[in-house]
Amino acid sequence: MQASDRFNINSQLEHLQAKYVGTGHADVSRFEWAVNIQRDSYASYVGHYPLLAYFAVAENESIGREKYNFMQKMLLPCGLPPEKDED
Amino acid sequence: MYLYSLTLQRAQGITTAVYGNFSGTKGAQEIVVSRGKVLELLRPDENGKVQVVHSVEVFGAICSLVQFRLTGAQKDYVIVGSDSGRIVILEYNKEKNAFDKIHQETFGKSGCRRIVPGQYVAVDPKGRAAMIGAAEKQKLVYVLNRDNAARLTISSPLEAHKSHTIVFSLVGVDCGFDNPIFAAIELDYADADMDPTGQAAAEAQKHLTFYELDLGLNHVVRKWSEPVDNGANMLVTVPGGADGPGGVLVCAENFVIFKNQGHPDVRAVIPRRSDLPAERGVLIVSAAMHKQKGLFFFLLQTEYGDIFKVTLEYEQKEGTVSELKIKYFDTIPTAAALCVLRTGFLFAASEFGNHALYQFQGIGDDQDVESSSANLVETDEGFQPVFFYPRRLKNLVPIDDIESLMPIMDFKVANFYDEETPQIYALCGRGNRSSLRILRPGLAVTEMAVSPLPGTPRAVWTVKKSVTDDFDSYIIVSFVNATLVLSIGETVEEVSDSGFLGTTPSLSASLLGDDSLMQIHPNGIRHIRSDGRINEWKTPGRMTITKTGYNRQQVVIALSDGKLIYFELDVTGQLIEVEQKEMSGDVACLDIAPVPEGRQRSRFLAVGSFDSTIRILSLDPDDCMQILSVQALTSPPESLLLLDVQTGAVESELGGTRSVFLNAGLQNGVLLRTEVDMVTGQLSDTRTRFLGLRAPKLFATQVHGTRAMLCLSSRPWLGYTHQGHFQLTPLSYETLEHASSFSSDQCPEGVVAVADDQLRVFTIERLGETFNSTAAPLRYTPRKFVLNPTHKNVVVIEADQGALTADELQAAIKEAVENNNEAAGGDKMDEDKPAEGGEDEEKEDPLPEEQYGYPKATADSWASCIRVIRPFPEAKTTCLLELEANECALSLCLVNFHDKEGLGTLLAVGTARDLQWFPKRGGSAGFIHVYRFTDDGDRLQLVHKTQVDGLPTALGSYQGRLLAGMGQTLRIYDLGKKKLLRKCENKHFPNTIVSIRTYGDRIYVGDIQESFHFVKYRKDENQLYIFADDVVPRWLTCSLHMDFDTMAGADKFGNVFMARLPQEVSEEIEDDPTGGKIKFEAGRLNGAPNKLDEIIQFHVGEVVTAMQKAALIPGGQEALLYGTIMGGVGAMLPFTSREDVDFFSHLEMHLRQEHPPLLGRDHMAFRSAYFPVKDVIDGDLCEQFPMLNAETQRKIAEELDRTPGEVLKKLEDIRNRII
């Protein structure tokens, strides 16, 4: 990266977007945004054991199963993506 | 308002556990467990009891633990993955009894994030490298090595990232001394996100990926990636190198698959329970591996609690695996972690409920249901399943039970037993392991023996015959006019040849010198030599001895005229009078500390007088019987005890300070603890504590081999040092008259005591616990309960989704037992007769529910009941109503209807039929049942059942009517003849009402997602108005009414908060005679016209599920108590003075700087994880002050203008105000 590029807002943003999954941009769609939120939430549930336990008690599942379910839901958290407009 | 937050009982659930030798002691078997935010070292002792050796709060969420050992080393290290964005390597330091942080390397942001590593940690089995991974994308590899001084070094991280990839599991692969390899189950979602047709998502395939760390190039490569079963969730390392074939076991739904690079898959099905619904899979949730010379096997546990033993048939040379066998082993409660100990124990950290230590009785070599890769049958519908029936334990024997209240579903505080302090009634556990537990602050006591005595004893002592004896020889009991001597042997019986004088009461009995005995009675001192000679010292004139103080070398007596006489034992073993002293008034009590090791005598004598003073007298020959210091008291002392206390780090040169405390029990029931200067005898730093209504009598006893203090007031207390803290804790036992330590073969550290006309022997269990509990079992997961003050009983609602009802469960168990018997019967035909006996036994005693595990019914079925428990005198279920037709109880409350007072207190229970959570919360119908208490509150009688629209998720009583929250609607009902009659409603709540509290004419409604709403009911208009709400979206888990304008609550993410209506708004609402203001005021921010202020914010770090306001000590200040899903109990105490707030907030500030949390999470950031912490001082951090080294302690204390002793005293004082 050249010295002048460092102050270029776009290059900074691109860097952030590459490094941190979920960093938004001007054209982020409703679907992309929701998917990110959901994935972040599931990762947070899996990371916070007390929260996993809380869900496990509510659903009457074992904590291990609950964790697996949440990881599995990270694949398609909001269902199928919408059809892309051609223009 | 400022609060002091203190954890009373740390979380009891265990999230992960690793096994190893962390102290480096030869043969040590140790387990490091994480309890969410607490890291602990456990060690099973020789009796098979699991002891907590060290416990430290880390102020962060621990996600993963792994242990490793450098080649050739004797000691294991722990790597901790947490939410700190740092990798931390810890070493247990047994001298300091603490974890030392060896390395801490920062790699990312803090917090549990999707792409910040910490979720998974894996280590190379040879301890050469570690990989730390996130749920998605990031993986970092650190090379571990040794420097010249054999210290552990860590490299800078190597990246092994892959974007758009979810990681399910991460382990190190055992490949001997080749380059370290790590295996991960990965799922790429990039295509699925882009493809609107859903084809890519359907084809998304999990892969098993091997990452190789090239030690020569210092570089990580994706070495190998191959598709793996899409149900894969966990990896288990298979021993490699010289010990086995290497590779990994992939645990997937219904299968276990052996995989290795360049090796075909070896797959076997996991046997399933015969009663399992067809749509359910079988998932492995925990695993343990056992490896010894020439043998290794795996224990895998399914989500239903069944353990399977997995073995591999392999060829060592080529490293090929020919067969994988899965054999049913045993069923124990589902574990979050399993550890096989080298000594033949299995430690099972239960997901919910008590943890257990089992001993192996077999390793599953007997005939049992087995599935193998060799006879895997593939049909059109997939692989053919193998079925089994659970049976009672065969290979494991339970040895120890480690209490865990996890999950606390709800608790309330009441005093149904009319004890000095109230009890906590807590709903704990889930499914068939749930219980109502009655918690009392204090230590649990196990009674060993109770025997009646002739007459009412005054006092009791135990004596050893010789210093070298391990156990006591005699129990001496003194009555008003006689002394009874009991000899301790196989049995305890009266003896007359002991040399003790039986015809007089005794003032003391003890060992004197090395092997002679001494009895002091009112008329003299009787010295019984080991050879049977008896020396008597008689009191002069008509004087009698009133008080005594003694140790093994020194004796002081007080005569009835107030004179003190001091004796010492000389070298020939004679008791010689040394000095006399006239005291100004009558002596109330005396004490001499034991002779310090290596000294001739103890230096100080403490004398308490009836003029409310204590004097310290010197016993040195130079200034014998000179008064060194005086302390004036508020009340005459009753009893004295000099006790040395070791505070701070145990066994440490640096941190630990040893000081002598003079303990005095005063007649007004106060215990005074004053530090005695070891050189000058000056008294300083007095701490007081009210113990009870009777003057405390103090006795020395033994706890873990060190001297401790037993205080007998209206209840007994124990003062002892535990993990560097001096603790004074009540015992849950009756009032005692006199006590002494007791040591015998069966009971090495007990207490013998007298009370009324009985002699009692007991031991004290589970030191360090704050509460002890008694449990009443429940059937399903308890959801909510109410205390019924009129009948002094408890009504609990229990409900479980997808669970078998009690009858179905019994039927299933019966079927399993029959089938097992059949199978066993078939085999046993060939064997000898004794097998028959075992079979009979099984029939008589059906399979316990706990061992049957946790069977599942179809997901849409519910089992639920309403239960009445009478806790007093012993918790007993008096009525149990099973709900039928797939109904489940959601809410309950007690209500007195204003126009039906004749009916008395009624119970309303809200239920739902066919309740389901997904895709949307709903059910086919909602009902409110109204019950009446009959038979003095023991039974429930249905008054009527009303169908309501919506699900009644919350109920409350309001001005003689019933309030029901159904989804977004709040409604008022009146009681009719045949059903409830709706009177008024408000439909404008945002989501679902989960709690309703009322106070006066105000209603406080909690929404599941939108915090509190304050509601006013206007009688003249018959309208409910929401006049204020909160601005913060709070996913409420519990709520508590604090005062007219304030509510306390907790949310799903582990925060506790208080919301208050501003004073002027509250006044405006109350002085609004026309009511126009409420009615016409426009809402703001899509809500009510007025907003609540959040005045307290605090992140606890565990989901808080219960809150109560209560004082746990008699006459104490009320504190907010909370219980968490992890089984922890905490308190928040409001400060009463500005001075204290300043002191503690400064202390907290200094500790944050000088003593940052162990895992590198910033303390302030942790307590502010969701909302910035506000006006709460973290007592848990403050209480880590004694863990600091002396130098830092002094530095901080100086900054606070105090001495370290004063800081400790402050900490102790504030704790004593809570519990």
Given for the second form:
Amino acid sequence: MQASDRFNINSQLEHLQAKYVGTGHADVSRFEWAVNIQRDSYASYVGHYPLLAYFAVAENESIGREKYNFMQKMLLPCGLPPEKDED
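Would you mind generating the form predicted on its own now that we have the form predicted in complex with the partner chain?
A lone chain is what you will see next.
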């Protein structure tokens, strides 16, 4: 592997991280990573109608109510962020 190959791979990775926030980087905290995963999951549930219908039947709710609930859960999927240390 040559130095130019490593530079090319790193630049591609940086481009992906800039384009897609959920791909993460070295400085992403555990909380931020969990929030990204939860939001991606809820967005997938809302975006795929058969999956949304499955959740609605399983929870005995209307599809519109389930969609609304998932959208509300996207605001704070993992609760409030932890306090930052001021070291």
